[in-house]
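As a starting point, one isolated chain is supplied in structure tokens, in the form predicted alone.
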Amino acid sequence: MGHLFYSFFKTLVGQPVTVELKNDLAITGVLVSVDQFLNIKLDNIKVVDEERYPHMLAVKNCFIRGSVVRYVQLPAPSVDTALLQDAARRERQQPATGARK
């Protein structure tokens, strides 16, 4: 399923997203890139709770390690749920590679 998310996030490059981290920091910015580990690069960032994280006010772009992401909020018009459901169905039907016997 990881490859599905990677492919999907690549289609959102240039779109505004909000990334919430496991430490409760939420950052809104423009998605610049994403890699196969779901590491995310954002530009023009703004912290959702500036009073709680005043040290982040000067930061304009960031790299977020995929393992610290709790979830990503996406712009609703950018999400084609029918396409995602179809892709998930197709991926689930593919035989697993490297399966033990």
Given for the second form:
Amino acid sequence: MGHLFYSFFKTLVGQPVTVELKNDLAITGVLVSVDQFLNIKLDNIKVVDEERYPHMLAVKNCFIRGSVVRYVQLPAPSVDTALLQDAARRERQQPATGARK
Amino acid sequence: MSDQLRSLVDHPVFVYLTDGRTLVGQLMGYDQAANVILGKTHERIFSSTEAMKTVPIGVYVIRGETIALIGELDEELDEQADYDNMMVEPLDPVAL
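Could you switch over to the form predicted together with the partner chain, since the one displayed so far is the form predicted alone?
The next block holds the full complex; its first chain is the one shown before.
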């Protein structure tokens, strides 16, 4: 998919998101930045179910490695699904990185 | 990606590894793969039956693949945290 989702996440910088890791830990925060590996930086984080996870009380912003992310929950009003579908369709027809169809 | 970790260099950080371990230390350097050099490293060992233990382990080079999360450690909040009475299970490992 080339840089489609990287570009998509860039449009969400400044929005509150919730990142769920592959081990079920979920962290809510403001999206500060994203990179080509979909590594994510969040500010003002709050661990979901923080009573169970006091380990990170002293952490207010963090870098999350893309490889450990299962989901990124987004505010629905921030996502233009029609635009996204369109972009995905175009990527399929003309892959940006010369990948096989 | 280089920019994402750049702001954390020379800061105290909290590193959460994919095997569930939690380290704190000073971020000394990193690269594109998120390999990291951590100075003054302490491992924080949590247990549901005992207070948190801290083990100093010196300077570490950590392979990016094994890093789940790097957080900026707020030293004021860290001081306020009651680790002596914190009895919780360690964080879960991340199944990749």
